[in-house]
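Presented as structure tokens, the chain that follows is alone, the form predicted on its own.
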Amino acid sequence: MAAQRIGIAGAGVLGRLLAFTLSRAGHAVQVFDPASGPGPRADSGLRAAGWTAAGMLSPVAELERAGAEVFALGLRSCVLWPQIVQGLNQPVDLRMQGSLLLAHRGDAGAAQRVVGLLQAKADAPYQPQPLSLDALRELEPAIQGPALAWLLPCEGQIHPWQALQALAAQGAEQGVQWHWNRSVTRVDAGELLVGAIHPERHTFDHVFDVRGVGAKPALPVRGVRGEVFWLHAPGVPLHRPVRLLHPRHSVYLVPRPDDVIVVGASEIESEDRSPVSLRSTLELLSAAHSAIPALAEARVVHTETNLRPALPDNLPALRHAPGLTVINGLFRHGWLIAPALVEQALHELSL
């Protein structure tokens, strides 16, 4: 196909991805967001919701509340992510070591109930592999507490600092041109209105809404809070993701570069911005310190909040009409599915 002017509203995971492949098969691409820049600092009263996200790539994990299809998505963008790293210039740190399930003995009726929809619902290769603490203990010293483990080979973890950056970084190498402080207040075919005082009008071949909590009130999106803790744990090794399976809440620990874990998995159907509430803090830390003791002496060194987009049925929308295209809703699964979305997008349109 011919080269297209292409605008794309909003620059979180989806709107940086499709940039970075579209500008990448030869089109010119422009794309609008309402932060200050590209970089994790910009303001984070906008700032895309990948930017919180824990980077967790686990389409097995996920089948607990999610469906066959974000399951197939989240396979098939396990199969892209490395692709996509492996074209850009700047490294991101991504990892495909499995992920662990875990679960103390007082809450093993709770998790197997769990392992067993996950059996239920996943291929064979794809199903949770129970663990001895011995293998644990093999595979993760530093997790001492659970006395039940299950490994998921196939899941993983990028750093979405890292990738936002790099897809930025690659994008205006390729000729993309980011249009910061730009708010789009309307998409229709072909065109993006932006600004709401003095609004401009700016016409395209084809246009993406990628703007997620931003796209209301044209779709019926909601923000669901989330909330997380970075913790700097020197010496306390953690080598792959990790859920520990709670009756009460789901609770995630992932590692970083430089001794950060990342802990997290509030859900909160709210759309306060503000900081991270008491009961957060000690519900998810607490249970971080439950599955490993030695983080008894790890730092809280930052602390975030942002809002996921969700549409009503919490499943991701792709939607097509002649010069427009909208993607939202990705809730809980955007570093997940993102690119196996961006890839059947333009699959559909021929870009």
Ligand SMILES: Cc1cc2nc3c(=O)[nH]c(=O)nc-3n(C[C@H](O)[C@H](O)[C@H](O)COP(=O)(O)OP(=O)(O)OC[C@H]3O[C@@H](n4cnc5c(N)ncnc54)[C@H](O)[C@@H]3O)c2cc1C
Given for the second form:
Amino acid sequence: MAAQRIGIAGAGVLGRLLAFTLSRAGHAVQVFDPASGPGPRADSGLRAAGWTAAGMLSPVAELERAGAEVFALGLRSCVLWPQIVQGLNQPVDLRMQGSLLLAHRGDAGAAQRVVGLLQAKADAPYQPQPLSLDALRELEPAIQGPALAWLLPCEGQIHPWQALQALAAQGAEQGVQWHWNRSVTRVDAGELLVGAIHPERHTFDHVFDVRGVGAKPALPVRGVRGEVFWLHAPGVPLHRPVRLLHPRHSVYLVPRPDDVIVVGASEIESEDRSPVSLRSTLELLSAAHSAIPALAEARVVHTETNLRPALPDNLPALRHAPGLTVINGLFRHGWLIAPALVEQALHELSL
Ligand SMILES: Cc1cc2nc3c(=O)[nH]c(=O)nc-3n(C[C@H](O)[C@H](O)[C@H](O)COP(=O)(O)OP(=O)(O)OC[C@H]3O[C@@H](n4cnc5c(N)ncnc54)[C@H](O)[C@@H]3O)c2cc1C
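Mind pulling up the form predicted together with this ligand next to the form predicted on its own we just looked at?
Complete assembly follows, chain above in first position.
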């Protein structure tokens, strides 16, 4: 197809993946976002959820609450992410070494219920594989508390900060025009209205609305609060994401380079972006410590709160109209499903 002029509202995971892919295909791409720049410290009060995410790529574990569509998109994205990362000029920590489900003996009932659900919903090659304690110690010697463990071999993780920055840098090299400090106030077919006081009209052959929670009120999207903790834990090795199956709260730990372990995440029906609560601190960090006792001396170096963009049915939505595509509702699995959704959208548009 001849080169198209493309406008994108929103530079989160979706906006950056779209810009990277479309510019690589030779299209002229412009992206508008209220953030002050492409890096993690740029802020606008609407900080992309993608910065805060743990970056787990968990098609199977997400089946506890998601359905077949998210599972299929997730499996496809696990194939696409390595190809995307290979096309970037900056390094991105992407690990596809599986993930672990863990449970304490006293929580065996709740854990078996979840594992049974995943076994019923996932096709045979992707189902949780029970691990003996010896096998667990071999994979992750730091895990000492839980007595039950399962390996999810097809899962992995990506480093969101590295990926978001690398996608922006690569897009710029491919000719993407990034317009920072620019809020899109209205999206119409082939048109973006930018700015509130003296709005500018920008016209394109096609526009994408990927503003996440910022798409309100055009979409019935809501923010679901999530809190995460970054621990600095030198000498505590962790090689893959782990989830602790617990009857009351769901807790995960995700290793990052430089001895950092991200512990997350609360899921609260609130659009409150204020700092982490005492209750989440106690619950998440106690659970993390119960799985890896050596974390006792870890330092809490960073905490973060953000909003996951969710639609009323908690499912992702991809809708086309002439000159306009809307993608939203990636909820708790944006990193997991964004590459496959972008691939699907561009295929449907023949772009
Ligand atoms: C605590 C937490 C943990 C998570 N963990 C994971 C995980 O482990 N794995 C996983 O797959 N997913 C995870 N997620 C979910 C994932 O981060 C989101 O699903 C994903 O970021 C959604 O991508 P998006 O591009 O739709 O929205 P966002 O990443 O929120 O980006 C939206 C962009 O639109 C911009 N914008 C807003 N308003 C406007 C406007 N008016 N004009 C122009 N631009 C605008 C914003 O500035 C932002 O840059 C987590 C989320 C949270 C909060």
